[in-house]
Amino acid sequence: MAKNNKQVYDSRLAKSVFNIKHQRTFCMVKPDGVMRGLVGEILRRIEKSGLRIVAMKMLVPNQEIIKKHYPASDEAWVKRLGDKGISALEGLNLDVVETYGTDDRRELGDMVVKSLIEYMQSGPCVAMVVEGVQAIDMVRKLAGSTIPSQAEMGTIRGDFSVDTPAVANVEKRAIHNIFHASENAAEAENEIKLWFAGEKIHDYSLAGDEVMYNKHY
């Protein structure tokens, strides 16, 4: 009997050892990132930290992704927008009601939304499945935050953008932040599932899996 808990122990391990190395997040360059010629620069950077990019493609998505993309029907989603875009405010010196025109969380987060809509079809999107060990975190980090003035250096949020929600806000339009890359492991699932339904999701190695993943000594 031990032997045999043994041997599930161990294949239980291997395919969680195995998830982590070939865990998938969906990312995108936008219309901001397309229109500037930074898809290369964003493909070498995701490429060069050693994941797989098993997935690519470039659309102008319609109205009805993009509502499914974003939670638009989450009230509290929708709220926090508002909120991002109230926090914004701080240490500007800037009125709340003077500057957005309300200082209502849902009636300002609506506003946002209608905004990401416009801004997702401004122009094409490169949407694409990454691969690899914890893509879904080293992704993120490859992004830098969402929002580009507080962006470190050295990410691409940081290195090639510096809006704000502030400014973005009273210009009515969406802050461009060039990427968006899946926030955990559910919205990693149900993004690809949205974008590349049916599609080949592409299985293959790199030269330096070996050295980088693997015990080769």
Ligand code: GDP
Second form
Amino acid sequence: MAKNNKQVYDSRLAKSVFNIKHQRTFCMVKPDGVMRGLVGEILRRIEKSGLRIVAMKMLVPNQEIIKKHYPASDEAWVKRLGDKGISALEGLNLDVVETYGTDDRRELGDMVVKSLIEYMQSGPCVAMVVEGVQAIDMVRKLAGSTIPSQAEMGTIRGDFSVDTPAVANVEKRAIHNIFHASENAAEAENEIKLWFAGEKIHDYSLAGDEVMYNKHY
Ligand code: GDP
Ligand code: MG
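The form predicted together with the ligand is what I need now, so please give it after the form predicted alone.
Below is the entire complex, every chain and molecule, led by the chain shown above.
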């Protein structure tokens, strides 16, 4: 009996560990990243971290997919976009209404959503699915903060972009921050389903997996 219980426990644990090691996330080099020739650099950073690229394609997304990708009907999400712009003015000595034309979070968020649709269609994107240990948080770490002027050096956004809502919102465009990455498990699942619907997600091991995860001593 005890032995059976142990077997169940072991296989459950093994499954959990397998799931942690094979977590999948969605990420994308945005049109400004592609046009600046940063695809290779970004892929290099993902691969160097030990994560696996398990699906990848280049496309100019249509409006429909962008609208599904950015949940414009989710009021809380849209307001959060507005908030980001408002808090980015802190310390800049700029009046919110004078700078953005409004201090209404929803209105500001709607403006950003509109500009995101134009931005994401301004050229080809490179979309991919990345897999590995806690891939969702790992790829967000590689990406860095949304607002490039606040993103840490060493991150994709921090190293290769400099932009802020204080400039982008006034110019009625999205913040150009090179790279997208799913923020959490729900986003990752939805975005993988949306961008790679019915497409093959590959399965392979990296040569480095052996040294990274196997107790070979
Ligand atoms: P992300 O998950 O880090 O990409 O950030 P969000 O999901 O909050 O925002 C989606 C995208 O909208 C960002 O990557 C930016 O391109 C753009 N964006 C976010 N906040 C602002 C803002 O305050 N102003 C403008 N113009 N664009 C923004
Ligand atoms: Mg996001």
